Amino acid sequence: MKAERFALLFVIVLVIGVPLVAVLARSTSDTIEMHAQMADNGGWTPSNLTTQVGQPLHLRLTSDDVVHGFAVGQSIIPPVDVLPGQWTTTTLVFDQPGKYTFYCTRWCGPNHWRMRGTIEVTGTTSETITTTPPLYVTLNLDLDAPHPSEVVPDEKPSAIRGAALSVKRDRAAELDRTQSPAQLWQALKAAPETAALTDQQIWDLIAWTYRSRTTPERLAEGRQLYQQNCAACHGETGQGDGVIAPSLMKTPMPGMTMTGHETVAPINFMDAKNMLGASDAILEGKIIRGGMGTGMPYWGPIFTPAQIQALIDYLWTFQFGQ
């Protein structure tokens, strides 16, 4: 009696075990573990992953040093934090093929913006997605070439100043994304209605031009894109001197020697020299490229084409003011 018992309940437990196994089994075996440590002792591992359109792709990450971020670039995706010895879950689904790059939203370190991975989408979908080349790419732009400025303006130019100037705008609202600061200036001075304008007011008129073109909302996105990813290196003020500023200066590339490709400082965005000779397409094309060989990320994989141009806007208030 007690074997006939003892076989029943082995039956019931093949029977209601085996299946539940198998489900967990398969639950887990869907989660892929990442683990996240500074960029020198490795960055995420794993660093490349595989998922299909419409798939949903469940990720259970840990850190195992310091608190870093997880995030998908050009996506809507929120970030989340991943703590060390604590594990966060979340769930990605892609509705389009393609290269994905994933990357951590915490500076964690000199090289946190090495902390990138890739997600290969595969699959078809029935809507058409077209591409513009960027600017800099469309007019071949040589973006490590120099762009000092021949002319600076005396004091920094005031967009107030130059909105309260009688004079016609229109040549001054005519602002073409291939031309610099400086480039607009002489076309202002050389134009009939602003021959009564002082030197310093036509770079008022410039500020005013540069001011209008953009919006609060857009100013403070760009504000809040700069704080997070650039602020580390360029400083709050946009002086070249942030946190991480120091260890970038002519310190070797990750496993190379100093033969003219190490890290270089940070851009200071307060010479007005060197910006108001640059362009928004020479802008973007860094932003998008990097800078080749000086430390500077490249954040083209990152970055939509409007948080690009916020934050382009944004760089010009360290000239024109806020």
Second form
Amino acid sequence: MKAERFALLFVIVLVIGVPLVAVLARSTSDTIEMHAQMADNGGWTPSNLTTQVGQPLHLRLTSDDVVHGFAVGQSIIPPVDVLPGQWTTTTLVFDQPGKYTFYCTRWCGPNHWRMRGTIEVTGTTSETITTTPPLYVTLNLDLDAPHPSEVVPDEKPSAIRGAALSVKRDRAAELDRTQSPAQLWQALKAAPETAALTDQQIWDLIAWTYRSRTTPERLAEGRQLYQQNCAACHGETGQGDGVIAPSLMKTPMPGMTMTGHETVAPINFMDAKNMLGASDAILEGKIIRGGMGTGMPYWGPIFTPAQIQALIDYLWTFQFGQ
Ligand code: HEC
Ligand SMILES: [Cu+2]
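Any chance you could show the form predicted together with heme C (HEC) after that form predicted on its own?
Let us now look at the entire complex, which starts with that chain.
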């Protein structure tokens, strides 16, 4: 009797226990443990991962210092928080091969944006995705050349005043992404339909044009992305006075060689002379590629094209109002 019971128990353990153990052993060996530290202390370990299309990538994440966040660029996988002394698990599945960038989503210090790593996804899919190169590449634009506007308004342009003008044409649809507002101003100044307008009225018409090209939803998205990713340097109000702007502009000690990185201030988006001479193509290029040796990070692998356009639309509100 006693022996029978024992045997039964053994069988049950064997039947239920073995597959369970097998599943557990398998899932832990497939799981990658990842440690997060501020960029200055080494960032992500490991920082380069590989996987295959359709194969789940299990991650267990913890932080060895402050609170960080984990997200994969250009994907819809929601970010997770990575907390000191705790483990967070997340599973990623990719349906397209390619090189993905993962990054920290929590403000963890001046070098926060440098906390990035890559996931190399190999394999094939039936879908073929065609990507068009961004305009700055096609046009071979020099993103680092200054682009001052030859004309600036006396007063801040107003989309509301622009909307009230009777000469409004359907300009919004035809906004040229390679053209600056300054070039558009000169074109309108010369055009017979708008020749009767004052200089300021032309600026107001341009403000209206930029405003009617976008939507409140897109501006809200751009604003949110801006506050989360750009305001620390460019400032909440776009004036280039964010909390870490001073650390970007450290004056080098005497005898030290200057590196652009230490001396370039974040662009002031309220500065009409600079902004009205820029085009969508220039702003987009700078956002995608980043600065050359300046503190401006590159965001190409992080944001989708739609998110970048939302950011650009939001940047124009610093000139043309909300
Ligand atoms: C770590 C600081 C930092 C962060 C964060 C940052 N920027 Fe910048 N940005 C700079 C600096 C410095 C410059 C000026 C040097 C340069 O153009 O390379 C700059 C320049 C730019 C320019 C060029 C404007 C022009 O007229 O040529 C654009 C556009 C821009 N930033 C957009 C953004 C956006 C959008 C974000 C957020 C997604 C962002 N920046 C986040 C530091 C930063
Ligand atoms: Cu971080």
